[in-house]
Each structure stands twice: as C-alpha cells, then as structure tokens.
Amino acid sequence: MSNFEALFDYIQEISGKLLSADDKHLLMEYFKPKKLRKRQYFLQEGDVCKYIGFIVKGSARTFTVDEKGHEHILKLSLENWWLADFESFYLLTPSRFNIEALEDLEVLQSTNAQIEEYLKHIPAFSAMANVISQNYTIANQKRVQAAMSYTAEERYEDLISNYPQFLQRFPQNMIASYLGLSPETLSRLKKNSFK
C-alpha cells in the first residue's frame, strides 16, 4: 500500500483535488508494481513503449547511443516523476531511447489504454495528466533553449538551480552528458563554481 500512497499523495498534490476510494481502487487495481535492479532496462532501444512507470523509490536515465557509440542522456528521473518514451507508449512505434534503472528501482506501471480509462474517470488524475503535460511542454522547451544558446557555465548553473539533487544523485559523467559537455568540461566548471 506504501508504494501507492506515494502516488496517491503525488496526483493529489499535483491536481489539487482528492482521490475518491473508488479513485484509488480503480488505480490500485491496474497500476501494476515493478521492481528493477541496478543496471536493468525499463526500455531497450527498437522496443515499443508498452508502459508509463511512475517511479517510487530509486533512480533513471533516458538516453540513446550515437552511431560512434557515445551515449546521449536526454532525461534522468528520480523519485515522483515519470518513465516513459512518450512517442512510443501513444503512437506505439518503436523506441528509440534506452530507460535504465541506475539503482534499485520500484515504479508502478500502467498501459496506455488503463492511463486512458483514468484520464476518464478520475478527475484528480485528468487534472494531474494536464499539469504534467504544460510542466513537460515547458521544460522541454526551456532545454532545448539551454542547448542552443546557452554557455557551459549557464547549463551547469540552471541544473544547480533547477536539479541541485542531481549533483548528489548521479555520477558526474552522466551530468556531463546530460548537459551536453565533456566531462572535463563539467569537472572545470565545478571547481570554477567553489572558488
């Protein structure tokens, strides 16, 4: 039950309504409970995105290996946020993103035809599914502003304001990557930012 208490609070807080019992049954109901070691795939590259997690305890990456072999992170999610490659769960077509758990992992799991019967019938889910849609929209917008256009120093110092858990959470070779700079770059920076 802890595990969905988690979410409840979470859809909750997002949505600013309350999940009526029938609410958290129908959720308890479908929402399926996954666990995942360290290293293990969420999603693999060439699969077709069959769920949406939300992620409970632990942390992971999104990203996508380049034809030279370097790896690209375009997400790293921890607590509370949610996994997917959202163009492969609603047009199911096949991924062209990696989702690895980077430690132990507990999501809760559901299909998109289940996310649709909430979006229908659970007004504190529709309400949250709308919020994370415009917080996503924006995000993604101000991180591809931040790649165009912004400096080194700029990228690093808006993660430090936006994700300052990150700098405990994640290697800092997967920050480097994450923010598009070489790990030497990242390490400059660092040094630089203490003085």
Contents of the next structure:
Protein chains: 2
Amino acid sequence: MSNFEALFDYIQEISGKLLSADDKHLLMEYFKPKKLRKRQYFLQEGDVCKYIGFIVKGSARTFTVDEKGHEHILKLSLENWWLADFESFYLLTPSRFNIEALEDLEVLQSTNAQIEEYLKHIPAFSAMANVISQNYTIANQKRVQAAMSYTAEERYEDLISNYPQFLQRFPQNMIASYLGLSPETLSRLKKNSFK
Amino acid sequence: MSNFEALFDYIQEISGKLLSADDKHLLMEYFKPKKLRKRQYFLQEGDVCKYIGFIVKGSARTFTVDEKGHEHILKLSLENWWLADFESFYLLTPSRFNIEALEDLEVLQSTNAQIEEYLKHIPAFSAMANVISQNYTIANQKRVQAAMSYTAEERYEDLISNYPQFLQRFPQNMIASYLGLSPETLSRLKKNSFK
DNA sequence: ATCTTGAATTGACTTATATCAAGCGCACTT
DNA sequence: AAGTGCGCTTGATATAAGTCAATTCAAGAT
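Provide the structure of the form predicted in complex with the DNA, given the form predicted alone shown above.
Starting with the chain above, the whole complex follows.
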C-alpha cells in the first residue's frame, strides 16, 4: 500500500489547515496508488489526460516532439508535485504532451470529477488548490519572462538558484532541453562559467 | 460613472452563473472606477501591486527594464482582461514590473482583501476565478512552450491566430518585444512570410 | 572481464537573431 | 505648409546558439 502520509502532509502544509479523519478516508477512497517503471508513460500524446497524479516517489518529464523529431521538455517533476497536462485534464482535449517516468515512479492519482468532489467537501483541499493556483501563476509568469528576456546563461543560473535539486536528479541533456538549449550549448556554458 | 455592465457581463459569461441584484451592489461598492491617460502608469516597478484592475476600455502593457536599459514586454492587455502583477498582488512583494496605459484606459479596481470577500460571498465570482485560473494555467503553459521550442516565425504565426486583434491595437515594436524579438527581426520576418 | 550503449565533451562550421546605422514616410505640432 | 519625432524598413556586420561529427568515459548487459 502506497504512502498517503506524503499527500496528507503536503495538503496540510500548503493549505495551513488540518485534515479530519473523514477527510483522510475520503482521500484514500478515490486517490489510487499507481506505480510506473522508469521509461513508462503516465500520459501519451494524443490521449486525454484523465488523471492527475501526486508524486510520492520518483521523477518525470513532460515533453513534446516537434516535426523534426526533436524533443522539448516543458516540465520536470519531482516528489510532492502534481503531474498532469492541465489543458487536457481540464478541457478533456487530446494532449499534445507526453509524460514519462525518468525514475521508478509512485503516484496517487485521481480523476477530474473526484477532484471536484474534494474541492467541495474538504476545506483543506480547496485552500490548497487556491494556493497552488497562485503559485503556478507566479511561477509561470517568471518562466515566461525568463524565456523571453534572459540569455541562456541567466536561465541556467536561475535554475540553479530556484531548483538546485534538479542538477542531482536529472541528466544534463534533460536540463538543457528544459532550458530550451542544445546539450552542447549547456555543456560549453558550464565550462565557461568556471572562469 | 463607469460601465459596470461590462464587468457584470464578463463575470456571468465566464462563470456560467447569474449575478443577483445584491451581488451587483456589492461589486459596485468596492470596485472603484479609475481612468488613466495614455502613457500613465497603473503600476511602477518597486511598488507593491495593491490593486487588480478589470479593463473596461483601453489597453496596457506589462514590462521590465533590464540592466542594459532594454524593455521586455511580458503581457499586452485589452478590454475584459485583468490587470495586475499577480506575484506582487498575492505576496505583497515589490513588483519587478511596470504596467503602462498604451491608450486611454478605464479600469475597475479592487484590493486583494476585497477580492477575498467576493470569492466568499458571490458564487459567480468564485466560479469565474476558478475558470480564469484554469485558463491562465493553460495559456502560460502554451506560452512557455512557444518561447522555448518555437522559432520567431512560428511564435508570430501563433500570435496571429491566437490574438489577431493585437495587430490592430498595438504598434509593431510592442508586438516584437512581446514575442521576444527585436523590431528589426519582426519587420524582416513579415517581409519574408509574403513569399 | 568484455562489449555495448548512451551521456558528456570538444572542435569546426552554419544559421538565426541582435546590433548598429542610415533613410523613409507618416502624423502631430506650430 | 514646414518642421519634428517616431515607427518602420533596409543593409552591413557581430554574436549567440544550433548542428554535425568525432572522442572519451562510465554504467549496464552478457
């Protein structure tokens, strides 16, 4: 049986509210543990993203493949993050993204309909959702700004200060793709910044 | 007196719910009409963004100035859009952005504390907030992806299909900055796409 | 222990975009 | 009507980053 404590702790910490015993039972009833081996897909391009996953253990990448066959990583995800293509999840449209486990992955997953129930019935859950929504808005605003106006080197330094754990957990070519760079460029950039 | 009907219509349309007479009175009580002349600032870098504005008429740009003195436009805004630096508005931190009227601007503005009240007491408002939050998440996800993996030309074509009204309302150098391009590059890019 | 695979590095070269500079044309002032 | 400022275009050149190719190295497979 999977570790619901991680989810409970997360909800309580982010929301600043406590979960009742009933709340916890409700969460355990509809969040389903799911395990993926490294390289397995949580979501495939073209499918509707029916589930949102809370990462208990492991890591994943969200990426597209362009016409030239090049992969572009949009998001790298670790423990205590939510995993989904929100566009597809909210609108029920086929996803343009793939989500792949980069390490063996344990998630707790739920459907949109069940999330709606949690929002209605669990105050801590709904408070958490509001905080997350704010955080996402802020983080995305920053990321758009960085992508548009920073140089490659500035974006890399930004990553180091905001997500230092990425350097330990993800191979450098994944980091490069996440930053919108070729692996060669990131390699050279690191060498030069030692000066 | 400013046009609250635009705000009422917007809330009802986005939320799919009706506003009661009481709801409308509450909104009129705490949303304050504010007019800015072209080139005036709704927000200055370094100030806390105390107000969120709903644009009734006019347009604005949200931009930063980098160390070299170059401006980077993060957002272009038109009628029926919300105007704020959400990071500063939510966290009450000094903003890194400027928001400037590009045309004479009429907004209805409110503080974070009042927005919280609306979320509690007006169901249509809170439903609207959820939809907007979803839309923002989706739009930002797309924009990040575009910035990272599209060429300048693809980003321009993306803009044409998503926001065709921008071409009518904003000068080309603003569009270029919004796309993360120099004005010269956008000019050349347009010429070449006529082939 | 050897073989294979893929990541990281490095070098040479190409391409996209920025920068700098000049000129044009339109709109607003006076 | 002439003058001024500003946005847009165009040309020449510089720079950042991408592409292609070769080499090294470490990790996993047999």
